[in-house]
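In structure tokens, one chain follows: the form predicted alone.
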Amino acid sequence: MTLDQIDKNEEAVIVKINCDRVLKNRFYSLGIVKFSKLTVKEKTLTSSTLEIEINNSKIALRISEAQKIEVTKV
């Protein structure tokens, strides 16, 4: 299951990232890394986007990024 298909207010743990080198060092920087804890705050009416909670930040991920991530749900 990737992360785009988790709904609004649950949680999830990080299994797997699948993407390229580049936007894996913007997912690290940002925190997102395997076995993190995260929870869906919001998915925008089009799903072109969503906000994430991890580590007590908030972060806004475009769907396409969001694929790339795979989940566990919690």
Second form
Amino acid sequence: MTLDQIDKNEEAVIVKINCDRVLKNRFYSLGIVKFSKLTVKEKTLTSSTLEIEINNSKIALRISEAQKIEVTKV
Amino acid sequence: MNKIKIALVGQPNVGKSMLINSISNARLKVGNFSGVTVTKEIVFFDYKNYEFEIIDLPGAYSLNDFTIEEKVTKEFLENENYDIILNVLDSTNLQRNLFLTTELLALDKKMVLALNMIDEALNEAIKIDEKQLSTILGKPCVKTSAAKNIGINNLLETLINKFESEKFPTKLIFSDVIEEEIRNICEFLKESNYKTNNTYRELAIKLLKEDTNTYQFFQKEPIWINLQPLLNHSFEHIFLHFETKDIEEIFNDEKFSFAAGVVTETVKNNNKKNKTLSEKIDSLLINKFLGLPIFLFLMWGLFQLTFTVGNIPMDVIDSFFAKLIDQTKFYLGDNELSSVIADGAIAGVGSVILFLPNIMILFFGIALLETTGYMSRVAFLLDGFFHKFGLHGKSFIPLVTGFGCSVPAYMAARTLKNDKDRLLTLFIIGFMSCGARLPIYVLFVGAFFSKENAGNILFLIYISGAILGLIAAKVLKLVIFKNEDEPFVMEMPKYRMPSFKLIWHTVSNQALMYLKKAGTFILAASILIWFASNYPKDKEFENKINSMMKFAQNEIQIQALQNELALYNLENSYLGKLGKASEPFFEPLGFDWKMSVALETGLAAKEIVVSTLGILYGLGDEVLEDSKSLSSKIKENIPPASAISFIVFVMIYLPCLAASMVFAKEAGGWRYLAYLFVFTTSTAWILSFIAYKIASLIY
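Mind sharing the form predicted together with the partner chain? What's above is the form predicted alone.
Below: every chain and molecule of the assembly, starting with the one above.
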């Protein structure tokens, strides 16, 4: 499953990231990498943007980016 | 005196600029969202016989080329001369911050680490063993808090020590496989006796990282013939070991595990997963249902404040300048000189300074949004909405800055990575009414609407400008900027109590910039406009009126004649001719020639629109002894429908000269400025025409 399918306050672990190098580097520098644990903190009303907590930072992502991150629920 | 040149590097929101402020009391803009320091800023100060030069580089999460900021920082660190890198880290988030540090270590320069926000780390029960950290990295680490002024002197001493001591070899260690290949390449370079300014290790790491510039350089070197097979062999070995051919991923994994390893060895986190204060605030401010209404309420409150509180000092300033003009004329007598000083210079600059309180309140509000970290939340809330119009959630930051001043707004747009996204944002920033347009709105709204309604109308003007901007964005996106969307991945920094000192810095900086404009550019423009509105003089007509005045039977007739002369002079002045010439263009919008002239002078700076109107309408009634305020003069002379149409035109047409220059620079060419001129002028004309027709039906 992908990150966008995780509900608010649920935890998940990143399994795979499917995207181009540029975005992957961006994910890396914000600590979004394979095997990291994350929690979905908030979703906007239309579920178009979500906030996750990962390694003690809060990151906002658009749904289209979340779909590129494969996760499993903890 | 020794000079120490320091490159200040850190991820966004680690308090870099604030640290500079605590060290040197410098004037620098500081903010709590990505992209405040877009260009590098340089600060000079002296400490103990040393002359410090600190270059505040744009915040970068890593040294990739993802954003322009990261590019600027990377290029500076790799190509410029400096003595020491000062890497600022957020103590509460060391692991992610160390990711950048690992990349800095690869540069192999003298480096000092500032573990900033140490007070917050203590509050969150995070313990850092900085001595251990120094040993692992081979670089001195100093605990600091820019906000609480902790460790600042210690940091300066450490920098001096570092400057005076020899450079140690860097301790960035990769896994055995990569270290082996680095050794191989270094040995080869040594054997070949290769001459370079960089260290062999640095070159080896760059080659293994497939750094494009390094390859381009080496391909022109004779050594390349033997280097290439060696590299091929190295890569084969590495790929085999890591089971992937993506060298970037391999190095990222390396850096990440290095950072994670360092953190396990040096940081003790006793944080009992309580909800932090930031999370509590966020549960309200970015709440699904409450978030947006709260945001809109805050914006509305800000504009109400700007109007109501701002009015109090305005009255004082207004009467001060009225007195000053009267006094000047009294002392200098009735002549050309007193007219140019009083009616040209003082009146022009006075009408600009009049709006200083409004502008300071507005900038105060925006600075507050920036420094608390609320700005990122707003981007989070609005991205879904903005995305529908083809904009990026991050476009919000330059757009909101546009409400203050277009110049920093254009520069803030650099946070957008994708060229087309950035251009699109640049094109619609002008729709966000800048602080300099505020005086025009305040003047017209004050003249035509009741006091109770004024705040609401002002809010309406700003909101409808923003909505028009969004519609324009959608149209431009569909017609011109067709492209893939830029990804939206953004850090949400912790909420921070705004430091009064920092906000004061920002607000006073803006106020000073505004006053400087008033003192120089606008002063010159005011005198020019005064000249253009007073010359050429028609002696014949003046004599005729003067002789007629001798036969006048009472005061009223004399006044009427004097009025006639003043108006005749104005209409036939250079300014009047210019306005008359463009009248056919503006006539369908309900503007007379005076309004046309005011708009044209507004191309230089929006503040001048008000001062031009002041001069134009002030001169016309000068002979009447009661000095009416500009507001009531405008009410007498301009029909309401034309006023509304005028407001609409001002909302949309080209920003001031300075902003236009910055726009051309940021967009990447003068032709874009030409596009912007055509785009804004035609939109402004069409919408003003519609507004005029509708308003004419109502009034």
